[in-house]
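Below, in structure tokens: the form predicted on its own, a single chain.
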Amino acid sequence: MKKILLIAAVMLCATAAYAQDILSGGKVSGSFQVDGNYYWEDKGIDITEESLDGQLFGAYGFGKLQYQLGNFTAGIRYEAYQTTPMSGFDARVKGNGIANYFATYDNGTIGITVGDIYDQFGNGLIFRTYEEWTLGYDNSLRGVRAIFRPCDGVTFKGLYGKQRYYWVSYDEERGLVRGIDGEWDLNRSINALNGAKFKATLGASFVSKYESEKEHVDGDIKYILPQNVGAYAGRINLGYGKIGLSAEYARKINDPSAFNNWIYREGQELLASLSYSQKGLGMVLQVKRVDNMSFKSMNTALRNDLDIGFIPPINYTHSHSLPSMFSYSTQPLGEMGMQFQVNYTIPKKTLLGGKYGTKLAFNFSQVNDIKRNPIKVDGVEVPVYEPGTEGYDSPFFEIGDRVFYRDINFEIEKKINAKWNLTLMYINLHYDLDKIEGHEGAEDVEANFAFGEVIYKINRKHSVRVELQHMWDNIGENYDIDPMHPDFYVKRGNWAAFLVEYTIAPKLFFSIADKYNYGNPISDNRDHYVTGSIGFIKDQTRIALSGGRQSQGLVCVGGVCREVPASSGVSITITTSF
């Protein structure tokens, strides 16, 4: 026994001081973060001990060690999730262990990663695995990845694995996923066109999930399922001088589920987004049709779980208070949208721009639903999104009647002189909150935001920072209110907004805000949400003191959102990095 003690003590060391070495000559990072919230009582918004039901304080954090040496590198990241009814978070990601690892190996030509992946296919019409931690989402990829470069400008991608669920066990449930990826970068790989104005990138992905499930029963009712289901991409970029043209259309074999109520239509995307730009102007239009594009790695899986694929937002990102309460949840089974922006600046030194020159910036995005007509089965009409069928025709070029989402907004920014610089901006928002939300029967909200921003720099260190924002909505204080539905009103009405911020540069920040729903139509919604906050920077070290009361909304990132119920009570976030 002495002797094996012995022997397992010179193993010890000796691989305490090859890992020593090793460490020596690599580079070692990382980052943490820790938030935590604590809920008092709060009847004013109905903030009450039931509702709190003894859940007063919520916690969540994570830390990340990264090491590489050469060509290697190596991941790990640890998560803690004790969360409270009142965070928004989804109930099942409480919990913690380590959540993500990897190890990769990439000398240029040949990459490999075994573990957790995190990667996208083009714009992730087919494949994007991300970890958004403001919304506790995490799809990654846990299984293993193969690059191969084999001349300059050319790429392949192969990849293998389970998704994310929870913490579900990676033995128990959703499907495999496999997929594939090539992209050729012109430019690169032809002597000619380097250095062209002409620039070109073409690209194409297939990937598939396999589910060994082969039927669903619900009731009586018995669906044949396909064990495999694919979908395939293929996309161009190209560009001369001042004008870009990018495209990508992705199709996916009949993929019936929970989410799209067990239809059999095939799914297709397109996206395209057109460009130019020259000193002090750019101008972007984009469109998008999305039709039955729910990717799922299991079929029973609804709301953001287990996403393959990824539809991204083309409309306006809003970052004010107001009109953020409003953001768009994009629709995988079927949305029309267009995007069109303008930046333009004044120059210098004229009678509009002034000394500092003026930017102008006009935006109007809009999403329809698209049309959707029945379809026959043994020579009968059958209703959209019957079970079983094909759920609908969709004639491609079609838009349907619905608007899901519409803003207009139109901004100016001005640096007065070297102390002062103003900011207004108007928008004209149209926000279904039926399909949005899913308040089934609640009327479309109609609203015009005014938003009103003043810098001053007192000195080189220290500034003051006001805004002033308002909202007119089309229900007014004296609207008729469905008595059944008093939750279709909590964000309706007429708002007001202030926020006062005082910054010491780069270490210190003191905000108080107040945001008040005024012209609500039942009066005992009309509350102040004020709120206060501190915050201090130190090298690569932050932390932010918050407390008051949050209204209720959506928070949305990419056009994936999450609801977050109102709260009242003080929250603190640490974050660092090295």
The other form holds:
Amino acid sequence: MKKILLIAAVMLCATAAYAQDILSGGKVSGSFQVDGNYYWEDKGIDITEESLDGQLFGAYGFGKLQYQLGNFTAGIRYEAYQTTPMSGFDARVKGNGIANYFATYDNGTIGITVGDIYDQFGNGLIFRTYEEWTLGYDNSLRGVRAIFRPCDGVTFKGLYGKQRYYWVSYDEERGLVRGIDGEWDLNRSINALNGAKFKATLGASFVSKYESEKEHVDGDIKYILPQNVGAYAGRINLGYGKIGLSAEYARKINDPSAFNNWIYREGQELLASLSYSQKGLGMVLQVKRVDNMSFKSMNTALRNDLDIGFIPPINYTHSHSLPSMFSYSTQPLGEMGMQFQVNYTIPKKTLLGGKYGTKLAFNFSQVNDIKRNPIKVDGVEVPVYEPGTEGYDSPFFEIGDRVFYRDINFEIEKKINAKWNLTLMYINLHYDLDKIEGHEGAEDVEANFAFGEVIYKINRKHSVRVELQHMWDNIGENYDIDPMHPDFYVKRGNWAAFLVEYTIAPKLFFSIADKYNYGNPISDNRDHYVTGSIGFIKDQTRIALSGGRQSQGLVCVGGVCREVPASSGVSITITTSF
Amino acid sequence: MKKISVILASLALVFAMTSCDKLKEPYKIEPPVIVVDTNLVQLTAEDTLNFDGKIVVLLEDYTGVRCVNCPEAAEIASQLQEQNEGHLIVLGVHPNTAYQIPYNDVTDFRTEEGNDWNNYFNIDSYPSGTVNRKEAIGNPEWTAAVNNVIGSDAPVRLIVKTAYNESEREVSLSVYSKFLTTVESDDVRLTLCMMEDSIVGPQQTTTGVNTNYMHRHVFRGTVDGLTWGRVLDINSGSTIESGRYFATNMKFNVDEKYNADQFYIVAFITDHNTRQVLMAAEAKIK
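Same protein, different form: I have the form predicted on its own, so give me the form predicted together with the partner chain.
Entire complex below, previous chain first.
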């Protein structure tokens, strides 16, 4: 593995040096990241020789280079993933090679890209390709994209290609994706609206996938498959002074797949948001409805792969260690959600605002299932999700009874004086462990969290940050557990956590943290997860070294999650860019 | 610029309209055959003793009633079958192009499955053929391609057994597959075809339309409606080990329009990933 990384680094450096030499005048930029993990046995949290499977060392690295000369840009990314059972990555990411490359010419009116394309139409409901290193996720489109801007404010895009599917050859079976998008920014293209208080952007897109298979055979039943599946979306963004309104609606025709149990129902999705902002006050209300919108370029794909569409999450993203163990993962088959967020700053020099003002934030978000009613086929009622039928009927405005996720949180941030800064937060969380993590039959999590953080600046360079957290779970030490399903209780029960961090700005920090699951209903699970970290930053380079235990949890980015098992060991992350 | 925008919008509209296949019910086809677990027609000791361990090859003759050179190709196929008796099966496939437009009801030999196979192998000139579905080749190459595989060891012992109920026109079918070598594939399938031999009807020839032409080995569709066959073992991993044994049993009725006296079942096992045929077998229903 080290050898491979070394060769990769040398190759990339050589390419860069060569490029700089022959194309002087251009600009070369790039970034590198190497993550290394060394795991060891830890019987306290059930990490045995067997679970490590002899694979003690995991390493993941990438190098990204970009060259730009005038209207021309080209880039390349090399990836190497040496995964282990402990890393929690999908085993298919394992491998190394040039994962992506592209070349673009864009003169402002016409832009052409060949190679691997990352792009999105509107909010990405029917098309979004992106790469997320921490998830091991990459659904880039290898093909061609053309952009045409006939006049200021008007953009047309057209693209086609095949999506990346881990390291599987692009010649192998999966669908072609074709899409077009148009966007019109009225304020830029109509002179009378230039600089006007009223702002408007309109957009529309159409995406189609083509798969060659005409049928899916399951035993004796043959499902007739549409070879071309189209999806279309329209969007509008309006603004007037402090008020903003945006909405996007998408629809997809029959797209039977393994993911939706081979039903032929059309999919639809609505995402809308209303916002208001002025000095010291910001409010946003978002609503979302998703119905049968899994859109993948291979109808047998079942996991986080080959997604053409993207479902934006509308939940608060927790960064603190205890609540972040319960992150929400979006549900493409169906969900109805809303979020309301208010940020208010109590002005300076008032009784509650004090010398520096006081920041308050309130967030409420809830996601329910959609309502599904059984349908009749030839006069006979069939079960919901019966394959080879429309699947179910779902009234647009009716909310399903099942609550997947609810988060109510309130935060106060107060700078007390030049040296002290205080943050307090309260969170009330409902988390459907069955739906989100697939523990079928597990009881929902109903938890309350308290969080407090104090930052003390010793002097201009040195500061200390102390964080305390507690989680009260509805399942306690005396809970009558289901002995057949110990996996239901891995992170249940009360937790307490602390973190102390010492920073010597701008180069160095040390921290020590502990999470203690003292109230777990299974006494063997009442473990401490102690970690120590050191970080070093110089210019564009950051090195972080940490060691200790990691608890089982989900890593989620943008509502897409991967599960990370509990582990014990040391890890190092080096990132640099130029 | 306006013009360009109009053109772009029109192109977008055309693209949108042609890139959606909105299907209508029924979305699924449940085949008219009855598949059962019990063996309908027993395998006898004689069947296994008759098996010589050598491969049985499938030659698919992509042909058409309006194809002038097709009779010559059919002749080559029949000769090859005679020369390799018991080790070569011929299937005359009539896809759906201008060369297969029937002269009358009798000569409508077109099948949906045959057309799908034709498209998969990118066949657009006739006669063409495949030997064990390796690739599409012209009839001058058939002899060499057949000789190339004939005589090699069979990877599977494939035996087709049939019983026919005259009054009901019902066929009971049992297909026994025993793997003699380990096959490295996660998708091994069994395709069951209906074949009607010796049908008299018009055919284009080099000397004009011969109304008394004998159409041989006419593919009449798959028994179970599955174009690419049924998965032999849905629980299999990436291999099917040597020694594995499968029995496939079903019942179906022979359509009135077919001649049951000249009706055959052609079975073959394919690696669906490559589409190549591993072994073929046939049996007359009467």
